[in-house]
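Below sits a lone chain in structure tokens, taken as the form predicted alone.
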Amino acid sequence: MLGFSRTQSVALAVLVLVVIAAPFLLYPIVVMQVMCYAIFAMGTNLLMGSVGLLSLGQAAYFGLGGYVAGYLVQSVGLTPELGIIAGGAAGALLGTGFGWLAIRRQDIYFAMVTLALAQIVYFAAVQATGFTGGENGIQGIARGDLFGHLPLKSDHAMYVVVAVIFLAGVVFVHRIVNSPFGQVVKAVRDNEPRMISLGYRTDAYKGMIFVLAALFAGVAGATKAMVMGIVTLSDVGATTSGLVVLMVLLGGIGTIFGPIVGAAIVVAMQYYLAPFGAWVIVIQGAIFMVCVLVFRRGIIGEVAFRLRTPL
């Protein structure tokens, strides 16, 4: 089924099943949040994975996508599908400039220029207020009417359109990794003086991963833009970053279905565990910690270990 090795097929069976029931059994909003991430992390796993670089800059793309998606929807009037598109649009050509900078650098170097370019595109935000609204954000951003017609206002609307690009995501990200494009880019990861001898433009590769992982960042950005009606600076934020990079390590770095598991566990825990106030950052450590010790390779990545095959 479209490429998926038979249990990656069922994996995707079960994953579409629990999208269908998911609004039926849980808040609507909150399974929609988890959708945005899950598209978010899915796009900066295809940087760790696949290439192996970390990035620490990963807001600068997802907080965009979402303050041009609101922007042009509440205030130039966009109907809310042009708008996750410009929010996309958006976050890869941001990506495409920032990539040509960080690209050549490896490891923790590559780290610190990825993290100081989105410190630049903070402070932008923080400064341009009559774009970002400045520490208000953008609010009461109206979902309007797909393309033209098709009323949103009601969550279940809403999340019929997350959960096709949230699907449409994941099957875009698995044809990506398993085409000869991306092997080539894992043959970069694994030894790129290799693949350099062989006449290949490593840099070239990594780029390309680098301004898709924005244009993941982008969309989903946008896409939680038009669900939460409200974009502001903690999008855009350094913690958002180290969050959508907990997300991969959760689920497991690699693998197509870890970054959603990573998600989910991410979002509910924001949720769930508000009541304890204080006590939240020493449970959710407590956990985390937990996760690290037992699923060395993240969750998903140690049942596709113990499996013996891809998920």
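Positions refer to the first chain, counted from 1. Just so you know, these numbers come straight off a predicted model, no measurement behind them. Throughout, rigid core stands for the largest set of C-alpha atoms superposing within 1.5 Å between the two forms. Compared with the form predicted in complex with its partner chain:
- With the core held fixed between the two forms, residue 280 has its Cα displaced by at least 2 Å.
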Second form
Amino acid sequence: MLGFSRTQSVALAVLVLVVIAAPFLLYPIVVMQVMCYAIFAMGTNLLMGSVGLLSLGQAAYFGLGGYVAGYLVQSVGLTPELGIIAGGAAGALLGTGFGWLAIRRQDIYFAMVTLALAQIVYFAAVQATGFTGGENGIQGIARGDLFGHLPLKSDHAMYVVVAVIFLAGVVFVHRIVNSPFGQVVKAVRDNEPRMISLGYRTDAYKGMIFVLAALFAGVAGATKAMVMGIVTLSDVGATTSGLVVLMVLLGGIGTIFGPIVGAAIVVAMQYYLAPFGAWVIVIQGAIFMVCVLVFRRGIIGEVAFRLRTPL
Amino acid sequence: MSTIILETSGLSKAFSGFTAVDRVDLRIETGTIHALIGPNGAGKTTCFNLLTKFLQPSAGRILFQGEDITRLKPADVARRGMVRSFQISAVFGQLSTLENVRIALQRDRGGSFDFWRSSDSLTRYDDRARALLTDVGLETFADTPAAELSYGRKRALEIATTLALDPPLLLLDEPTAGMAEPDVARIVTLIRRLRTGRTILMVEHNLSVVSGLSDRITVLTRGRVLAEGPYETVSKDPAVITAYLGTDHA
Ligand SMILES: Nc1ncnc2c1ncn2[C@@H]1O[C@H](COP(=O)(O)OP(=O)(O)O)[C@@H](O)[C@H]1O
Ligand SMILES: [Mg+2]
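For the form predicted in complex with its partner chain instead of the form predicted alone, what are the coordinates?
After this comes the whole thing, all chains and molecules, with the earlier chain placed first.
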């Protein structure tokens, strides 16, 4: 189905069932948050998994997407779907510029450049109070009516919108990986000098992946802004950049379903560990270390390895 | 009169003071097999890196098909038709043998930036890819991941991938290095067969391969051209003999 392998189709079917059942068993708002972070993590995984680039600044695109959507919906009065589209576009646009700067660097230098660029965005967000609300953030964003007609005030209505975006994101990521473009990217990851010697301008392909990752981040941030009705500095901060990397590593780098599982675990930890206050970070760090030591491939990566099939 | 496909003048490369390639003038005639030989560390691979622009020359000029390519990027040199192989076998281990060849074929689509299309659209290259695999005797391994091929087969796959681009000038860096005798014979036959319609510049240590294949030879020592000419002349050159016996401490 849609080019998914048999095991992947089963996994996708299970995922759809979980998405349908979840709002009846759990707080819809929490599940929506998981889906938003999952979209964010799937994009980040494109960078980490398919071209092996570790970005430490993905929150820049996530936060910008949130601010743009929040601002346009609240202050300009755009409908929520336009806000989300604009948020994604803003993320992709920023990713085009930053990607162009970062992609020429390798390994740790790439990570440092992405981190530095994201810090610039963070400080800009602190300063541009007219747009971001500074320390207060943008608060009380009303979800408005989808296409100007369908009210999203109820969590269940909003849930359907988020679920559709999320599932479309899963199919889209799979398609990217399994496209002619995806083949080239895989080969670049495998042996970049050889690809250059065959006449491929490899930086352009890495740049395109960077833009796609930023697009996912922008859409994720914008959708989350609509869900929660609030965008704050933490959405654009370094902790969020770190969390999304954690989600990808926990779930399984280079897998389709891993980032989703990673997002669910990290969001769940934040809810259940909330009573522990500042200890959350320490506990998260410990769980992360155990996971990395026990499942080096991540949870879904480990399952895929055992089943000898891509997931 | 014969035409020159590739010409260098004063080509040099210095690595922090150490000159690996020193004012090399090369002239490669169209349609010939030209061998570049010399002891280890002579600068042969560095020369290849300069010609294909994987390294930027410290000095000198490179003319390919009459055009100055000294300032081009490596991918653009390849697009003009000078394609190299690597001394260490370079296949895409994660891809199947067939996909390895296809990745070269699919370059003629222009950019492969269509991330929204299914990779099923690449199956139209499969027939041509299989034909190339048959050419190098790998037809039965089409679905094998390239990482699992034997060393000799990896080199054959590398040549098939390069040939998929049908380049007018082929640069082969030690195509038979580390191979057992039957594999060497297979590669030699292959090179002899694929020379029609193209020019080959090859680095090779195996002198029987060189003598059997090449029209002209350039001998490099310590980054400099020591001798140049047909195999019979060059192999009798006393300077070349001393260089190869390693008694030259001048
Ligand atoms: N990137 C580099 N940096 C410094 N020295 C190098 C580099 N590449 C090659 N060299 C040196 O240049 C010389 C020529 O190397 P190479 O071209 O690989 O020789 P060959 O292929 O003829 O065996 C060697 O002494 C090698 O150590
Ligand atoms: Mg060499």
